[in-house]
Amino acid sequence: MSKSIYEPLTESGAVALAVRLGLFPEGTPLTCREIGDGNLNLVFHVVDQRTGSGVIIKQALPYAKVVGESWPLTLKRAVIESNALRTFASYVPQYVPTVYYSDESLAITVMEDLSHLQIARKGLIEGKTFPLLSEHIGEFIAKTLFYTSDFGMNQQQKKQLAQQFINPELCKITEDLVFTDPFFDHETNNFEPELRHDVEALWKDEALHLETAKLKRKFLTEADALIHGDLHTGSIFASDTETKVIDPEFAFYGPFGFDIGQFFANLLLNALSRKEHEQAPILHHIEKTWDVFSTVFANLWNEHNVEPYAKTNGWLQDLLHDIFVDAVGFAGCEVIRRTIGLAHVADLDGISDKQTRLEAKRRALQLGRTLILQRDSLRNTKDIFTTFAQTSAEGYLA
């Protein structure tokens, strides 16, 4: 990629690009706003003033906005994202936005406008339930994982596909911010002074470090399938009837359980922000996600498996067990990092009462620790809910 021709888009530049690509009839009155609220990209919403129809133009920045130009990032992630969306669309087109155009040199992806939907995290914080969210995400994860794995495609084709998704720079972000920095006294960590006692206990917790190191090794070494890599509730648009997964710029060939764990964790963080009598719909989403995932994955296994050993008695059950255990552990890492690491979630940070917020974060640290340490003994989602209910606001080791 030639860096000399890359330059960040402006709102007027985004409009000019939309016109040049023929996405709107000539002479269409267009408006444009930069609406990106993430850390890594510019996002422009170009709209036809007469009809209200629009497109999204997303451009990768060569640095992380949360830090600035001192944290450089590869622009190749825009290609990773557009390729991942197209790959996912070949299996679950109903759950991803349509990609209209991509430009590697400018790190641009032009895609379907999803402004009629709401970011799931925002809606859940507002108290919405999105009744089909877990059914859709369970199916999305099951089909994308199965069909891009050694069970759903020719193993040689899988290796060739994996080459397209070598993503070391963004994997390094996850390796550091999810699996490493929060567990040590690192400058990227960010937490309230009142939590220091709990955080320092976590930093000294050798048992936790050992189990987290095992999970990090899985992330580093297990190339099971093409995973989204950052599947939290802020990477999903939703309504009562529709779900769209966005932002797969962290996509790579990784462990089966990672996306499920990330999704579980962010639902648990939302549940922690709610009063007890308001938690049931969120916990139901966790249960439903796993039920749909395991059912769809098993059906695909039985009907479309290309692996000769697939019909070996017990293998599917063992694999689903391993995926669940890994998902629980990955969820624990995500819960902890979203509480004291660099990038927080509005679910917890948005709790207005300080004492309530601190209690929720103490519970999050304890929950994350328990999910990591006890993942092998948690057999199903009901065991997760029992663990969730037993967390205490008294402190990290309570």
Ligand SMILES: Nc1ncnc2c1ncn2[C@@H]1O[C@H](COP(=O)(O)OP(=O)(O)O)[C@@H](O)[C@H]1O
The other form holds:
Amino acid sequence: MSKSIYEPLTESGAVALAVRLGLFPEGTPLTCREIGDGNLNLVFHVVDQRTGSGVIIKQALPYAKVVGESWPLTLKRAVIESNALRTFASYVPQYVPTVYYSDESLAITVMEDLSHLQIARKGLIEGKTFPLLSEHIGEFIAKTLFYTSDFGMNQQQKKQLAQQFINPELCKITEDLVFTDPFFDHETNNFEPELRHDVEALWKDEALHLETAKLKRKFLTEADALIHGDLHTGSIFASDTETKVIDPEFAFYGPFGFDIGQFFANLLLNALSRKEHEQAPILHHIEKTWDVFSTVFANLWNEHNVEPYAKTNGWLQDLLHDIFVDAVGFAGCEVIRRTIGLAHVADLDGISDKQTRLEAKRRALQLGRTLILQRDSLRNTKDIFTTFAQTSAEGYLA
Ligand SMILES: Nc1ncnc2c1ncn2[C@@H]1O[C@H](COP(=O)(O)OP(=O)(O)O)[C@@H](O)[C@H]1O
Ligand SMILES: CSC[C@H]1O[C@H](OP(=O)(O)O)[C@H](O)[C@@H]1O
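Could you give the coordinates for the form predicted together with the named molecule, as opposed to the form predicted alone above?
Let us now look at the entire complex, which starts with that chain.
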């Protein structure tokens, strides 16, 4: 298997691979569908017709699927993804799919089929609430961050691990699409003409540029822990009882606050798409994520810290404060990029009434701006909700 030379799989090729790998007993009647709906990769669902049990074969393409062959992209992202899933599984196996097999030259990851769950974004758009989502994600983030940081593992081994997750091409996508392009008149941007006035105001906003630049610098330079790097609600499978995080191909050693910020942002985008009286469960998820994250992280800090300064009075509180402020700022960037940048979210784009959709997008731009500019003065999740409630339909220019 290791001598394989890369070529994109077809559905029949995926079946043949599953058989070659012995994933199903000889003679099993198998069907396969390519079900990838993300921006980058192929995803094959191979199913035993008799039992309904399946496996997922995910394969990276040598380019970004959403744009096409004109945007070449490293196949190494498949190795990053399978290694990240395996690393996360060593701390929180309950929150990631099991990886059965990976092949660097074919750029594939073969993993547990999670089809009994639903992509959280889709469920949230349908009005589901997934009661345990925030508890699980708070714990996922706290444990993966703590145990891969200088506080939770041997500090020399951490540097070795960070080397394995050097991920320059995928980081550049985030540096460009999240932190840069939406704030300038760039060809990757994508927004309705009615928003141009608001978007142009954003492009000219010097104060916003300064604060976004500071957040970008953090993303470029702070190697706190192994982060997922793209923890939006489309990267999470959920049900009423289970939660699984997928798609960590953007993983690298980055700032503590980034995954929390991405998750907050995508919850806020969903809340913006809802009527006011339906927003409470989503805002509750933000509160709960932070509560669980900070509690679990603090417990790990107090009980398993390898750093001699850990017991220094005030350091943990100081760090949690910084993580919160950064998360709020990163959330602001993500809210803006998902509204006017290259890759949108169905939560907003799927609002069928044009006026309602434009109002939600204007509120998103205003919310993103406020989160970035006022992040230092927001002390807790209640302050995020106040900011959210103060956004107006007039949006950025209000
Ligand atoms: N382990 C899995 N089990 C079932 N379906 C999956 C699994 N992984 C991915 N998928 C399906 O494939 C889609 C795209 O997967 P994703 O990893 O997000 O791809 P991309 O990297 O292209 O964004 C998901 O939205 C989901 O529908
Ligand atoms: C050209 S990549 C755009 C966008 O797509 C990624 O998301 P996903 O792989 O989950 O579809 C990531 O968010 C990138 O910023």
